[in-house]
Amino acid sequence: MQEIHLKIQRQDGPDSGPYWDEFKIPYRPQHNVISVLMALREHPVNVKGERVAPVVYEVGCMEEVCGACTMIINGKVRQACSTLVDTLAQPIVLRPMTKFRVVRDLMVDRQPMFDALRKVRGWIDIDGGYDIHVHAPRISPKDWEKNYDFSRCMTCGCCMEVCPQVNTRSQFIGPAPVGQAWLFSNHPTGKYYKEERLHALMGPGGITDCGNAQNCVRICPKEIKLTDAIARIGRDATIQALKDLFLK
């Protein structure tokens, strides 16, 4: 292999139309997709010989932890930092995720996921009637093991990208926020807001809008058991509905 051939879907801004640009750069072993884009930034000349604006993308940790560099690579949504060029067929086709607004080129706005986390109170309150460093509630090893699985979610958007219920015609908040709602409701401190989270998920865009396609659990780069969380939330929502009906 003498060259690395890239075919990139580009977009100049949120309101612009997409177009394609192709590039070739000298081959170097052990490139990942992000390092290729970094190399391209130094000499942004396309295959037509035109010098163009450098390709815009987002990157943070370079360790498949932040989720910022998620994009569609050769038809599969994944993290660009952990995708090695030597494992990909050429030309390497790069596209932005389709379920989020494009900011520019390969960079998208993942704000809808963060808004969904606010909706389901996706955090643990550290203020309370106890010293969190000395008398914080303890957690059982069994629950710790379950919670650790979901704590690895990096809000990358892969599950949202492949979920058929996440679209412009649906209000479904997506698998990742549902998983985080279950995680924080299973925490010894977070459980005190479980009812609030369930009510949020019992409303429009909540758990009943999930079509159980199970694409999310197959695509998750951290192999998080998202369908387990969806099933548990569904059960808890049914119990909560009965409580609301009979215990008012």
Partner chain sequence: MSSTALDKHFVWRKLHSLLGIVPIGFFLCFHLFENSLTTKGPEYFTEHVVNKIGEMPYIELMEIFFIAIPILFHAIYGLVIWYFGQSNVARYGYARNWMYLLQRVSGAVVFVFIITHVWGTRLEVLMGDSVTKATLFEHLAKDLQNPLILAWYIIGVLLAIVHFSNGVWLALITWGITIGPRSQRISSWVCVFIGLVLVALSAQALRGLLAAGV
Second form
Amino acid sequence: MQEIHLKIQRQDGPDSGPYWDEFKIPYRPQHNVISVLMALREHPVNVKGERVAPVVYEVGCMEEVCGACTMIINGKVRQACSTLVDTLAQPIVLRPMTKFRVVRDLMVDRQPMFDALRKVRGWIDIDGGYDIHVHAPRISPKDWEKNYDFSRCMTCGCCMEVCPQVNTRSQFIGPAPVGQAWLFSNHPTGKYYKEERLHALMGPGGITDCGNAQNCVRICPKEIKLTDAIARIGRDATIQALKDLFLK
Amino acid sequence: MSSTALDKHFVWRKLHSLLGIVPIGFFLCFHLFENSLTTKGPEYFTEHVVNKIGEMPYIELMEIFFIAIPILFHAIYGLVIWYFGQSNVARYGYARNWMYLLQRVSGAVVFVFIITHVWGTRLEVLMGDSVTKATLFEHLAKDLQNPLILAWYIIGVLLAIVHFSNGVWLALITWGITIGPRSQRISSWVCVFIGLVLVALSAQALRGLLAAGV
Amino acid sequence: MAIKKPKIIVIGGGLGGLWATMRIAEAGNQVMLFSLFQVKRSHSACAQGGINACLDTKGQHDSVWQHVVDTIKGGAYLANQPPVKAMCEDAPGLIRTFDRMGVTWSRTPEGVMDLRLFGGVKNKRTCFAGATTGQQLLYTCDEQVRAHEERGLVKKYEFWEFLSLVKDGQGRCKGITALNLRTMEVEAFRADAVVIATGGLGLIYGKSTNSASCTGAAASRAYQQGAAFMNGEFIQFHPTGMPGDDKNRLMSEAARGEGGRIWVPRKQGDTSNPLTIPDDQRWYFLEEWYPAYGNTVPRDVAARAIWKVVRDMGMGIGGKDLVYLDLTHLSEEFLRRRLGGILEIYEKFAGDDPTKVPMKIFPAVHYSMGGIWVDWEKNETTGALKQPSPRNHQTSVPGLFSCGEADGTYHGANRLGANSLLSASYSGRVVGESVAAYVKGLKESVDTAPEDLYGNEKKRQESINKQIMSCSKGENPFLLHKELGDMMRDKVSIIRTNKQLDEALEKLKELKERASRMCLDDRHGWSNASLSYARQVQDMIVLGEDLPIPEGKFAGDPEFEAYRAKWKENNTKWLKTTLADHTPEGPKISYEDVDTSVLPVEEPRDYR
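For comparison with the form predicted alone, provide the form predicted together with its partner chain.
Let's see the whole complex now, leading with the same chain.
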């Protein structure tokens, strides 16, 4: 393999139409998709020999912990930095995620995911960022393991991309925020606001909008047990509904 | 998202899920069970099934409120749910993703099937000109001689069973009974078993009707 | 009369910036938080191993004092000691606060926080959350700031790039200009105080362990507008980097802390399968040279040792710039539990399973000990910091503050492992409190500042952008950056000679000139990443001039006996903080005495 052949779906802005651009760059071992895009921007010449604007993409840590460089690579959504070129069939087809508004080329606007974290009260309530001379209550190693699983969610959007229930017609908040809501309610003091989180997830776009296609758990790059959280929130919502019916 | 207790969206969704099991799912099981009694012959069936049920008090009200309205609601709201989803099996061909699509397709097909089925049986009896309770068995048996109708019945009933069995699997999750992947794997086998039992009952029913229709 | 509703700008949303935001908002102030991207994607997420705080829960009689001593000695006595003392003393309280915020600290069987061993220390003092501690701390602060956002105290400006300070006639910082990275429009913002928390500068070296955003451009912009830069020559080379094409990924120090051993084949140029090389044919040079600390010597010592073995002795694996970091003698179950996340990284990017095959590593640019110079106020009673004080973490530009890796306070010549998350969080907290104290003492609100201050600065920035955008022939910013990085890695590396440093300065002058003629392939006025990149490259080059300080004062270099003899002599000469003030011709270097009032400089730093 002497060359890397790239087919990239580009878009100049949120309101303009998508188009394809093709590139060929020299092969180098250990290339990943981000390093290919980096090499490309140094000499952004397409196969037609035209010098074009370098492809715009988001990049952060390049270690698959920040979630920035998520895109659709050969039909599958994943992080570009951890996708080694040697594992891909050519031409390598790059597209922006489809469940978010395209900003430009491969860059999309994932703000709705962050807004969702606000909706589900995605934090632990504390009095203030100062020492009160005690630790939080103890957490068993087993609970820790479950919580740690979810606290690694990097809001990359893979689960949103593959979820059939997340789309422009529906309001579904998506798997990641549900997982985060569960995480905070499973903390010994975070659970004080479990009811608020459940109520936030019992409205339109909430937990009942999950269709259990379970793609999220298959695609998550951190292998977070999203469907566990969804089912647990489902159970808690059922119980909460009964409480709301009979105790209020 | 509203934070008021028991948002109506939540209630509608839960109702949709609940109705699919009770009464619709229960009715489906009962219906397939009673129909499997066709193997005992037209006389037995007419006397012990058709007439017995017909003699039940408030049967019309029960049929309307426990069967017709729940099915109508479940079906129409189900179509609404389908509208808000966007299947992507072409790109992500996982088994569960196929089931997601199948649940929606089967629901829609079964809805149409139920309309034709009820038209061809219960409503024609109600209108009472060509078909009566006494001739219902015979009427159906005759219809099923037509290979197109037979195929339609096989598709309709099988998809109803798939829809129900998968629906049970889903309800076990959404109501919070099966949480982890292991329990969901076990429940999927249980649901396959339920489905197979229902298929067996349906096969019996068909056998009874086909045998009598000669 | 305190001013009403002070407005504060925090630039950078990593651990330092988020802590600052939190504390400023908690005091009831309005915070505008600027970041190049969603703050949750900041580089703090990359810190793997942990954060130091003396909790003394491992029966080792660890003490805060020992943490102070380790940090000061680890930094070759080149950090001012009162802030270091304050940081180590406040560390356990900071950890407890993190705990309450919900950080998923790894637990002992009885459900309390676990501790692990890290380089440069003898006691278990490092709190950790799996192998993604930085990510966990960052996310927790992100969540707290989100809560403040919900309360209306914080407004985020994500996908905005800080371009310059707005200063009034007295030289006070009164706001900033920033570039909207979507619309590419420049806007000026008023602020009563500004905090720069923009992290490190690894990208000046092209490839480093840093994220793509760690260009040092923001620090450079503040430096060019009058903020002094300190100790620029102290760049930490992480001993265990995985050399890569786009970056050098980090293999956490935790790998050594948990028992990883560094070795090379005794036979020079040996390329045979490492698993077939018998133990007596392996040279565990760190264990041999530093029997007391072995593989857990501090980073600079390990990096120099590896450099010596590979570059001076030519003993690298197969003659290349590589040595082995071996975990294969430890059980897979133990490794997966303790190091899961970092092993995954190696597997993912190098394709080998480190529980079965020794990893191949080489030192990589990792952290900048130096940074923007900031003030501090000593508490004469405790010998630590007076808190709160508006002086703490205020730069030489009044009203401009800095914290985190962007400032240069805590680590002297070398940072100990797991002290970076600590200094980022701690300094963020301190800066938040000092900003709150500072604005309380202000007599005049920024709202009264004349409009043309902002209009003029905005115009100046717009004209720079316009010049780059309208150029038709010139330098490619991406290639220029590459050239900068290659040169820096070559000339301003682990071992430096004055000759190399002079060459570097020469080259930087040339690059600076060429960078003024930058030209872009991207002509779009929307989301133009090239424009932002070009401006960053210009500012990286200027800041780059602060790094090769000739006559480099490597007082920390333990060059064995020769070094020991020269210890006292060196101290009188080089126990100083380097200060760089920007002039158009290049940095004006001066030196400032180091405050050594906590731990007298008596014992040389020695890990043998």
